[in-house]
Structure formats: structure tokens, C-alpha cells
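To begin, one chain is listed below as C-alpha cells, in the form predicted alone.
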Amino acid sequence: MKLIKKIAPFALAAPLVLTGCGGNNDTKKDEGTANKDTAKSGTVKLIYARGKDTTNATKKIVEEFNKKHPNIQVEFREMPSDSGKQHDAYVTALNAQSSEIDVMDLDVVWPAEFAQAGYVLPLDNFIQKDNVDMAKYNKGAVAAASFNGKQWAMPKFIDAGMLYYRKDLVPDGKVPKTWDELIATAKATKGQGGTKFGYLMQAKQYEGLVCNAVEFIAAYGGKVIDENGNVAVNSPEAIKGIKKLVEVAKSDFVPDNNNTFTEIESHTAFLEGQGVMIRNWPYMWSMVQDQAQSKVVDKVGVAPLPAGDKGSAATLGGWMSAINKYSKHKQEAWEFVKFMNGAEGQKISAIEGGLAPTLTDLFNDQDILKKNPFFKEQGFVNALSAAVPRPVTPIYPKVSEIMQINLSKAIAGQMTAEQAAAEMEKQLKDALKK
């Protein structure tokens, strides 16, 4: 299909320019080791652990794992929806070599970090006895994964960062093609069918702003962190992208508390029916389609997100699944990380909780299809192929820190967008020299 040869190639370009390993000496020992109890004919209790789940997904793959397998019973542990408090949790119990956690799921922007420290436990072994085909599974979302010639997390689902619009509002060829337009068409449309909002986004402190604020900047031909590693943010391109975004984010057809709204906050506001366009991952299409929860179903198109004058660009995301080193039941924990994230999992992903598949194959499966016809649309094709990965960098949770806050005050008019380029530009300079 055309779509698998379109994601191919940009589909979770993560960080992947770390150097030297810690914490790795006894690989070999930790690989495929089992703890002594699960020699014991008991059930072995693992405990996995992800961010908030609003869909049906996590409960079903975690039921349907529980019952081919009576003698491992995996009971799902809920994480902060915020992936830096999600990142900030999991770096202390394992600094602390806390083994509680069993398997965890990994923003693509952590296997790099979390595998330098020590973290997490490489794969290679139980892949290659188990004779998984990597070659399956895309090569983008492999590669993310991968760090000083190991597998250290196996790829659950990508994203990309689109745009979603009220149909009934917005005919199909009134659609935004730039952010100009968004910009006319949501002055134009709030208010109309219901609405309470022209536009809606993600504009709180966290990672989700850092996600806008790449969209926009790459939009407009700037870059945070260029291809040799250099701060180029304090560039005329990247100036204009944070400008255009501080405009969006302070307009008057967003919410009042825009700088509190998240993933969840934007989705519930839309399937309640108080928005005509929403930025948002792909998750969410389900969502928009499921009558128990949403306003809008059948209202609902998907389309690229707007381009500045470079184009169109999408933030690429996507999370992984990963075995914490300390975990006590490392083969169980990969028996139901095999599972998750093999073929039967990654369906009840894709039907239950929208989520786009790594295993390339999957996107011919009618089931998953008929459930997300849009996986097979023009329009999420080339959201997909406008795809930008985030500042690649051995640091990112610092580079992440530093663009949230200088952001936020920029769109609190606390600095200007030029302010902001050059405080983040030293800040940036300053965090990798460290």
C-alpha cells in the first residue's frame, strides 16, 4: 500500500546520538534471566505501567495477555498523562533500582537516555530466540529504539501531529492549507454549530507545547537543534514559526485557559462538540467516531496541519515498550511485551484505542481499517509524510525543559517570540556544553 512505503520514512526519527553506555557491564547476565520465583509454579504478577489511557485499549490487551497466559497475570498501573511527570516518575524508581515496574512504556524520545543509564534491559537475546522478525515492524520505530548496536524497547505505535475539522462546518475545500487560513477560518466559524472555539490546541507547560512549537517553527523553516548537533534557534525562520505560534495561542477563538489545556482537555472540549478544529494525534479519530463519548460523530475530517512558508510540518511521536532491568520476572515481562507489541496486540491498539501501527502489515488488516478507514486517507497519509522529529539531542528532557518554559512566557506576553528565541538559544548552548 501506498501508505506503509509513505511512513516508512519519517516515522519516529528519534534521537538516537548518544555515546558510551552506562550501567550495561552485565548484559549478558541480565538478558533472558528469570528471577527465582518464577521457577515456582505460582502466578507471576507483573506490573505494567503507561500514561492515562482514555480509550479501551490498555484494559483489553492486558485481559486478552491474562488469558493465554493463567500463569502470568498483568495488572496495568496508571501514570501521569503528562510525559514529563510520566519520565520524571520512572527516573527516580529506577535511580533508586526499584523493581515494582515491570514493563513501561517509553516516549520515543527516552529509549536513547533511559538505555545510557542503565535503565532498561536489551532485547536482542529473547528476539532473536523468539525469532521475532524486526524487519516487520517499521524501520523508523526500530531504529528509535535502538542505541550502541542494541534493541532496547520494542515500538508500540507511531504519531504524528495533524489537523482534525468539523466537516459540517468546514466543506472540504475550505479546509486551512496555511496557518493564515486557520487563523481567518476559526475568527470565521467560532461560535457556529454550537461551537465555543474556532481552534483548539495544546498549549500548557509541557511536552505537548514543546510538540505546537516544533510544528510551527518547522512550518516556517526553522529549526530548534539543526542536523550537527548546533542550537539554531535564535534564527529569523524559527523567530517567525514562535511568533505565528504565540498568535494562535493568545487569538481569541481559543479558550481563555488555553495555557492549561492538554491532549485531554483539547479532545474532551471537541467531542463535546465546542470546537470546529482541533490539533491532535491520531488516537483520537476513534474517539471522535465512539457515540458514548462524542458530539461529532460522522461531523469529523482529518487533514496535514498547516503550512507556514516552508511547508507543512508535524511533530512525529509514537511510544515503546520496554523491560525495567530490576524488574524480578524478566522472561514474563517479555512474554507480555512480545505480546503487546506483536501482531495481536497492536490490532486491539489500532480497533480499541486509534493508534497507528509499527507493524507495517497491520495497515491491510480490513479490520483495522474498517474501524479507522482514515489509517487508508489521503489526508492522514500526508500528515504522516509531514512529519519532524523533535530536537535530536542526548539531553532532550533539558532541551524540552527549557523551549516549555521560555514558550509559556513568550505566550503569556511575558517575553517577546525574539526574547524567547535568544534566552532559549543560550540556555540551550549552556545545557549542552554540560
Given for the second form:
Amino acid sequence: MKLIKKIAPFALAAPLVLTGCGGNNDTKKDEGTANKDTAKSGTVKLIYARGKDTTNATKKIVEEFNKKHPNIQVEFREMPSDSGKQHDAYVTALNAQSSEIDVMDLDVVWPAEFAQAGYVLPLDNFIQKDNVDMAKYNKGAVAAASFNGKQWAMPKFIDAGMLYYRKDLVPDGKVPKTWDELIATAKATKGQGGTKFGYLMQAKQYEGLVCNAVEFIAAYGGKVIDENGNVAVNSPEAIKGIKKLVEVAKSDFVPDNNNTFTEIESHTAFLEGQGVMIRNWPYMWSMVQDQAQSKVVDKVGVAPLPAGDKGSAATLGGWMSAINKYSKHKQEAWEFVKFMNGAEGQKISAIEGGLAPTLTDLFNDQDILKKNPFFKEQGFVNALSAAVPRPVTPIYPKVSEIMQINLSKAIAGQMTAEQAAAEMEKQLKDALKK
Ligand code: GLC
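Return the structure block for the form predicted in complex with ligand GLC; the form predicted alone was the one displayed.
Full assembly next; the chain just shown is listed first.
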């Protein structure tokens, strides 16, 4: 119950999105420019940027859109898969007012910053004009893409961390329910069935480490920043969570070079059959079940992440699509954003990419459920609805950097969990001027 409350800031922000629709002068001005820019004849070429897609989904979405819109041709521009590196590439381009990229996907933690910096276009007028019903979208995801009462991006998919396990090595009745059980299971099963690792996670110094850490901290009842925006990371609960993270990340059942592992390294090892369990996002399911890239087809089960003293906690992740404010083809860019984040595009994302839709009706779509059977499981639905957001602030990259550095030092044994929490508190307070 406690964890569910954590999503409240998002849920509360939702009405602002609706009242903010339309009628804003800045928005009209931006979209006015768009009309002039696009009043040309001939085919318009759009560049759509997002991180590396290890599935077929992006290719298929682009193909479908291009087929249906002969006058608009979208080209996919692959960006670094590391969320932080991707962020920096966009910020560099947008700071220089580059119009090269028209549409880009934003990580759930960026909209406040991108909105405040004026990098992306408010979408409210487009949404209104085309009668896009935002009430059909997951509330938290809509709210995460809104800032100052405007909608800056369309929610594409929601992520929540989850536990994948080898059914042949961890029988259903024995799936770990607590982090201590996970540690015991990982120790006991490592090496079985040709595996090398009991557990795989994301422990490199990058955004994924923050996501893993937020899960441990919340599972033990801690918070990084509380509902009132106050830094809360130096609490006994948060310290307990950090200690457990360190215990797992330094154990002998994770890879020796665990501190170089992102989603890619961890899923590669798991698909190769090297891991008994792994923490990852929903996207990995479609890869697990793909003969062409997986040695563990039909051998894998999915469960909520293990619990700490307070319960199981999954970090809220996800991506949303935004339009570059300097795009020369804003109307066409919107057409693509609308398609990709509408029912048709999200269905492709869910079927080809295993991504959890933000259009809530799609959780009843039989084709989607057939491909992603766990979408209908209560554990997954609960994990999505109770997912713990990372701090919401326009200086999120700074907050993340502070966490990444201190957590990495704790994992490397350069400081204790207590010291890491105290350092994070000091630096976060300073950064947030709290
Ligand atoms: C996933 C999540 C995103 C998160 C990233 C970290 O892509 O959707 O929110 O920041 O992983 O690696």
C-alpha cells in the first residue's frame, strides 16, 4: 500500500494536463510556425531518433507509417542505448537549435528539463485539434509527460523492473519473494544447467543503476526525495536498501565485471543461457521468446521483483515521443507521433517489442496478450500501477549523476552505505537548494 502512494505526485498532476490543453499563446506561436514550414509540396523527410531498438518494433512502426503516408517518409536515426548518453546527444543538438531531428523519444525522467529548456514543442493544440482522448492513456504516464500544465510528449510505453527466472532451474513454487531469498537462490543455483551467474542486473555507473537502486531503497521503505520534494535518502530505511543493493552487486553470483553491465550486457548473458535470474524491463520478454536470438525460449518465467521489509518495488520507467521545437516539419512530425503512440503504433510496440502500452485498453487486446501473457498477470499489473517514480525535477540529470557516483563508490567498496547516503543527502540538498 505504501508503495502505491509513491505514484501520487504523478496521479495528482494529471488534471493539470487536461486543464492546460489549448489556449496558450506560446503554443499557438510555435504551431503557427509549423504550418508555414510545412506548406510545401512534395515528400517531407522526417528524422525520428531513439535509442538502439534490439527488437523489430521501430522498423515496423516506421514501415507502416511510411506506407500509409506516402507524402511523409520517416527515417530512423539510432541513438546510443544508454539513456544518459542519449540525453546528452539531444541536449547538445537542441542547445544548438539544430532542426535535424524532428521527433525523438524522451525517457520518463526528462520532460521537466526539456520543457523548461524549451527544447520540445507543447502538443496541446495538436491533441485538441485531432481530438486525441488523453483519458484513454495511463494517467501516470500522461502526467509524467506534462509539466507546468502542458503536454510535452505522448506516452509511448511504461516500464517497470521485473524478475525473469529460469523455470528449469527455479521451480515456480520456489521463485524468490524477498531479496534474501533471491540471494540464497542465486547462490544455490549458480552454475546449474550451464549457467555462470545466479543473478544479472544493471550496475554500471549510468541511469540503469539508479533504477536498480530505487527498487532496493523503496523495497526497504526508503525514498530518495519525499512527496514534499525534501531529500530523504539518508534514512535508516534507504540505507538498508543501499546495503542490500551493495550485497547483491558485490556477490560472487553476479559477473565479475558487473559494474560494466547495462540492460544490453545483462540481457545478452541471459539470452545466452548464462544467468539463472535477471532484473530487467518488459522488453526482454520478446527477445527471450525469439528463437533467432535466445537459447532460453520457453524456459523463462516472470515475477515481481523480490521484496524488502516494506514490500516489492519496481522503478517506473518508460519513454514518450516529443517534437523538436526547431523541427521544420512540425505538422508531419505530429502525424508520426500520433500514429506511433496511438493504438496502431502501440500495438506494434507491444507485439514486436514486448513493450507495455500506455493506452490502457490495449491490455485487453488478444493479439498483445498472446505475445505477452504476463501482461494479464496480477503481479505485473500491480508492479506497473505501483511503480516508484524517480525524482521529478528539471535538474534530474544532476540528481541522477549524484546518485550514480555515490552508489558506484559504495558498490566498489570505496565508501559504506551510510557514507554514500550521507554524501547523496549533502549533494542533493545542495543541487536542489533544499
Ligand atoms: C529503460 C526505462 C527508462 C530508464 C532506462 C535506464 O529504458 O524505460 O526509464 O531510464 O531503462 O537504463
